[in-house]
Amino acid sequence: MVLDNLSTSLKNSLKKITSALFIDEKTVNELVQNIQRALLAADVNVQLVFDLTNKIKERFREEKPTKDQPKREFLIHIVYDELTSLLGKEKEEIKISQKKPFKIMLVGLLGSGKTTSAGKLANYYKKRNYKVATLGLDTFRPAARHQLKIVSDQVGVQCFINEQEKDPVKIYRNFENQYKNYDILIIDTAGRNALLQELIDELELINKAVQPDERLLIIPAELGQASRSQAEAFHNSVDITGIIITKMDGTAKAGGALSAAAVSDAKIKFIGVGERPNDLETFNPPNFVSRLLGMGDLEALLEKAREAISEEKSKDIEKRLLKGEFNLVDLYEQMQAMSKMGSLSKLLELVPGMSQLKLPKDVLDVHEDKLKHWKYSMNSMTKKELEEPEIIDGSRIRRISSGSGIPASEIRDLLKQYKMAKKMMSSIKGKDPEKLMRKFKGRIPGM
């Protein structure tokens, strides 16, 4: 997961608290020392770390738990509060206005991930029913505009580029009469190896011509504590309104970028958590801290679910399940939705308590491979077999195996999974959905 080492250290520290017989000053001091080591290892600023841990000790001494609140829960709540304050307290959302187009300009140094972030951002807003286009104004890096065209095509949005023109302002004006056809225009700009005067002058010219509604600074997570000075320098140049931290999944040092950026004038709006177009998340400090501490992030999980399957389709499946109707087509659609939501390992960290299970990576990989194999075998089935799996006998299994290249044993596993799922669905046939949901929520901590 993102900041896996930090998360593991923090969870282990809190685990000692939950298993302690007494919560006294010695216990608190040990917890504080463990938190300090974990945060410093994640490259969080030294002064911020000591400020945070001093507040934890001070609040535990001066504040009192409620009548029904055990001391250990009170202490964990203080840790959660202070970590959340360190990372920005609350979510800072971009409010898209009715003006067409709403312009979002991306700035940053060379190699920070601007072009990839442009594609992810376009995908994010497209899924929220906005008509999105991208614009390539990076005339410094070879093939930058071609790369933007590729990532835009991947997510299915219009891309405006002119690979012959060297003046970014002229490129912007070339297509100016077409922008009004889009709700959002995402603008990719050039970077340099450092914030040189040449780059500052170019960005100021673009900023004046484009007059963007949002100016987002792209910072790679491995930059660490240096992100604060970079944020301040870009802010002085083009008055940045927000930050996207990229490559969060590729470094253990992302704590520096998170904490340093959060205390600058511009707040973190998004984090990049992988290489796929879907691997962009809104940054919500309370939920992010909850995930770090192993408490899950149900809001992010539900958001991924909404993106993966339409509300209309979801209601249709719900009606069929409550009637006890369930076949391989339903199972197939659920599997497709799961694959759109991301890897099993990333989904499990969003479920309260599941990240604590420490499932081996090879086990999760096997599950993901099995889901792919099951989809391949279903593609080799007839419509009747998908709708009435009970008719699939030994000869049909051999035919499906031959057509899909999937071993017969895995197809039998799929049918076994289907029978188990159908049995479960039959048990809820005709039940009140609201009562079932209340029962379901009662089994999940935090819901």
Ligand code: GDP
Second form
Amino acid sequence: MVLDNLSTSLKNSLKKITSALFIDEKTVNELVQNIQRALLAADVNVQLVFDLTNKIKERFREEKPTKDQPKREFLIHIVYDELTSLLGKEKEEIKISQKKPFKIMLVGLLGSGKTTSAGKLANYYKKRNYKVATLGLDTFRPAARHQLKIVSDQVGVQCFINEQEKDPVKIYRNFENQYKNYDILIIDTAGRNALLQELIDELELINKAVQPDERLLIIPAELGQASRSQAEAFHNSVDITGIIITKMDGTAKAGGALSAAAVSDAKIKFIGVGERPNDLETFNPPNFVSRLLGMGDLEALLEKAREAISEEKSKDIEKRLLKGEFNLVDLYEQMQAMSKMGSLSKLLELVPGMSQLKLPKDVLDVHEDKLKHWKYSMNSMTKKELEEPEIIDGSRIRRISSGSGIPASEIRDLLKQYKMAKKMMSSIKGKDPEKLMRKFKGRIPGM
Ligand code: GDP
Ligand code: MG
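Please supply the coordinates for the form predicted in complex with the named molecule, as a counterpart to the form predicted on its own shown previously.
After this comes the whole thing, all chains and molecules, with the earlier chain placed first.
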């Protein structure tokens, strides 16, 4: 996960507490020192670190555990609480109003991840059943609008761009009569190397014309503690309403950016944890700290599982399964649903207890790669082959293999999986569907 080192050292410090014979001042001091070291290594500001650790000591001294609460649990609770405060306490969600469209504008310096985040946000809201479009107002970098078009196509949302026009406000006006057909409009803007007057002026003009409902500042995690002054500068000049910290996956110093941004006036709404459209998480300090401390993040897991497959669709597939009509297309849809949930290894991190199991990484990755390969090979099949996999013989396998670049043995594997699923299916035809589904769900690949 992000902030792996911090997570490991915090977990180790807490582990010592759980196994300590007594919880006295000495153990508390030791814990506090370990936490200090861990936070400083993650680039959290020295003053913030000392404030936090003093608070932990003070609360442990002055507050009383609730009845029956063991001292060590009381101490861990205080640590959890204080770390959560350090990162901003509550989740500050963006409330999408009924207004059409609800406009979210992204601002930030060059290379901070605005365009990538525009694609991620479009993907995020599209999955939540909003009709989303993007609008490219970065006329500063030549290829910027084309890049936005590519990420928008990738997640399947409308992208408004005009690659000739130099004036962002004119581009906005260009398409003005079409925006009302969308629930959410995500607006990508230009950056500069620093917050120059030129950029402020440009953003002010856009701001005035567009009147966005949310103005999100994009900050790359590697900016560390300087995130605070950057957030404050943008807040003063363009009145930002929230922050997205990107590239959390790329640095051990992300603690600096998170804690620094948390003390600025605008709060962190999302974090970017990779380059792909799915690599965006809502930022929820209590859950984030639970994960750092290894407590598992059930809520995030449920959220991902919910968006992966709509209920209607899964009902539909269930029905067809029971009639014995299950074909490769269905298997494919199941697999797509799985890939929407993000990578398996990332997903498992969210399951309480899973991260402790230390599943070997190659086990997870092989599984994931296999799914990807199956998907590629299915893309090389004809519609008839997908619907009636029985007709796929040796020569078809060779053709599919050379078309997709996937070894024939893996395609045979896929067909074997399919046959197994199908066989289970036909043995259950005509039985009580409710009972059967419960029994089979665990065994059908991808379900
Ligand atoms: P912009 O100039 O602000 O629009 O920045 P871009 O969206 O073009 O992103 C700059 C680079 O950062 C690209 O190579 C992105 O792939 C990369 N990037 C953006 N967000 C993330 C992230 O969360 N993690 C990682 N690893 N890379 C990211
Ligand atoms: Mg850009």
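Under this definition, the rigid core comprises the largest set of C-alpha atoms superposing within 1.5 Å between the forms. Positions refer to the first chain, counted from 1. As the structure is a prediction and not an experimental result, all values here were calculated from the model.
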Once the two forms are fit on the core, has Arg398 moved its CA by at least 2 Å between these two forms? yes
| said: Please determine whether the C-alpha atom of Gln47 is displaced by 2 Å or more between these two forms following superposition on the rigid core. | reply: no
| message | Taking 2 Å as the cut-off, check whether the CA of Arg61 shifts that much or more between these two forms after a rigid core fit. | response | no
